[in-house]
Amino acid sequence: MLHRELKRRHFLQGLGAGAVAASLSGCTQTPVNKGFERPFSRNPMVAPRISANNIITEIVGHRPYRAEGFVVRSEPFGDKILVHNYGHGGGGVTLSWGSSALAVSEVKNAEMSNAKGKKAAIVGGGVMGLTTARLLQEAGWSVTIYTREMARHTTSQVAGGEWGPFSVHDPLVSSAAFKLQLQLAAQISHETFARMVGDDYAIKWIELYTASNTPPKADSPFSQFYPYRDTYGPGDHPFPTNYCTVSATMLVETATFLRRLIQDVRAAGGEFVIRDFKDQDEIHALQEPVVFNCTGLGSRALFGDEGITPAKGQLILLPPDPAVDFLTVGGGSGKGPLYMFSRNDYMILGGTFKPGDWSKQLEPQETERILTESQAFFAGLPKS
């Protein structure tokens, strides 16, 4: 057993992501030890059940990426605050309270805010929108969400909901500065989401597997929010890798999730407005004196941020398997991310991370890829 830490943004060095399995090609896959024991469940591991003929659909989502990382900063907008608080790629869901803690501390506490009123206008209904929504109210804001659709009809809505701050970025291209924010956003979000675990919000502890063929690093910037971290050499774990980090992570359910948010926003007095923005002068033309600016990939066009781009990820969809209690990170061929996260409505296997593709089309071949290269992964795990 080998004490190390993962460097789970090792697998995608180029994206700073860390939702990547290194290859098997070529390499000498390890038997499966079947003495394994679990080191935070006591259930036994059994395969998922993995088949073209259960697929309830598929889904192609855009992440709004920045190799430089997501943006939190105040500016004068005419009249008017603004407040920018987006681009977090794949990890949107698992920032969301910490990057909008960021971003409420921009006005929270400014002279020009308080003289003119606390009323603010967020713009983009996703999981940046709702959480700074609802930071605002506990702080005696009050708040509108001006939004294209409701959130179920977002990016946010299609996240896997695993706690990862990966795929943010890309760590040779990020400052200093910025990953320490990240950190920070990090560290404030986990503590958040630690604090609701529970029904109410649909999030659990539940375990991680990350596998590899090449060691770990041992330098993880986020190995501190991983509790029951601990790696496996060869033939030491259930799967064909040479290595496997084993922890406890936290699983969001997205739907209930932003669900329930948009219920506390609104039993605080926010309200929602479906409205498409096309320009900034419709923007300056909000009652509001403070605007938080969540669009995410919206930013390019109404803010003219070239530097967000779309990762192209795709999403197969299965029915539940209750007795499928943990999720697994890697071990694919390298040609895409390949990860099971195993929820309460739904198995969801994935995916893909395509910078700078638009498209919203299904692609066939990343479906059988993703189908036959989990049907591998989990082959020496006995069947439910």
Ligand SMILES: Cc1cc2nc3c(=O)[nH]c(=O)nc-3n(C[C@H](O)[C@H](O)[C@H](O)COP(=O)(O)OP(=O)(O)OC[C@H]3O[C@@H](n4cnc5c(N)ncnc54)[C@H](O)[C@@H]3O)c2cc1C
Second form
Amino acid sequence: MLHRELKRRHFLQGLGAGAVAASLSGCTQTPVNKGFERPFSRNPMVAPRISANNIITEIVGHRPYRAEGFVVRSEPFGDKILVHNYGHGGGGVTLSWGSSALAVSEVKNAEMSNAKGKKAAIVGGGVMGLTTARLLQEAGWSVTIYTREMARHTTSQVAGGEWGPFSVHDPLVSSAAFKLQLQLAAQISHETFARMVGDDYAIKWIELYTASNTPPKADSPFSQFYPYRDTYGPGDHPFPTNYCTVSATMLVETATFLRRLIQDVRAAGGEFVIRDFKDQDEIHALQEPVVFNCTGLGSRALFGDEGITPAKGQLILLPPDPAVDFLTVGGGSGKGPLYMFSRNDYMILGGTFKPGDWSKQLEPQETERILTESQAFFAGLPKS
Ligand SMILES: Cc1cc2nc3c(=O)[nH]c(=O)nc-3n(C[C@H](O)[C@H](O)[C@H](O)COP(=O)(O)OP(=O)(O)OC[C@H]3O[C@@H](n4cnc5c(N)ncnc54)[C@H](O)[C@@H]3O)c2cc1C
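Can I get the form predicted in complex with this ligand as well, since the one above is the form predicted alone?
The next block holds the full complex; its first chain is the one shown before.
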């Protein structure tokens, strides 16, 4: 109790009464930020520079979403073994190492794969295909990745890169067994990413501010992955929402991360073959005795999974700003998810989450909404 009260005072002292009043009324900037007790950074918090003039580019991607959750499963495939590893929705980067570890464990001890030599075909060269390839190589397999597109042109490249196992399934639809699988994949992935933090894989720890108007749930199944984690109530934080949970997470700069994984696969003898498979027969004709399906949304057409659907996302990319050393999630009108990820390559503003929307077009009204809501969200912070 005392701890919380001291923190509250720090927060208020740091912002100054004017800033708090401004944040409550939704009015604009009031400088002064000294003494604000941030969990990791010692820098004052400053508002990102957000304007339409600042936009470098915008991108659209389709999250491979399954309400029932992602599929990791092995099955006979004629005289081969087929292992599925697809359908990770808005958390595929987050879950990559963990989900791929579960997929690889399906065949690690399989008699058949040992008898025929440890040779695997991986279909799909996004984050799932690449992490599956690396884990197989580390277990002594030789791999070939067959893919329609290299990672730079995939959904994996579009991802904002926040480590967070969210927007992955519909908890009202998914089974208890899936929820356990998700927990396990998240655990393995978290440990793996945490061991890889650093510039070479472009992974860093960063403060995360999660804003909401209703009190955050106390029983999140993922709270153990978030250090510090404390919630500030109305008036005790600089954002125009009732609540703000302060924590930290990892941020994966997907472009660099994927590039590095490709280098690692190649350095360990892996090969890439550009192929666009029309059906399962073409895949079955591959020479390898074990096949991993890492085609994401492509699994709908290739394997007839009607449960997978695109969840369209639109992102705005602004110039990077090292002064903004934090992420925010939440706030806005609720018409779409609002977030800001400050990376070294870009500052990313999101976004949208539109299940069933296959269109690839940018939507100008969404750009306008994201910009306007983001400007309002940061109006209580001083400008740099
Ligand atoms: C806007 C947006 C923001 C996101 N933000 C985050 C985030 O912050 N954190 C997070 O964890 N996740 C995030 N995601 C989700 C993440 O991007 C996906 O879950 C993840 O990229 C899925 O990886 P994947 O390898 O399964 O699929 P993909 O990256 O789509 O790769 C699929 C591969 O399969 C190949 N393929 C498909 N069909 C065929 C075929 N017929 N023949 C041959 N090859 C084929 C493709 O060419 C591609 O190489 C975001 C996604 C979007 C769109």
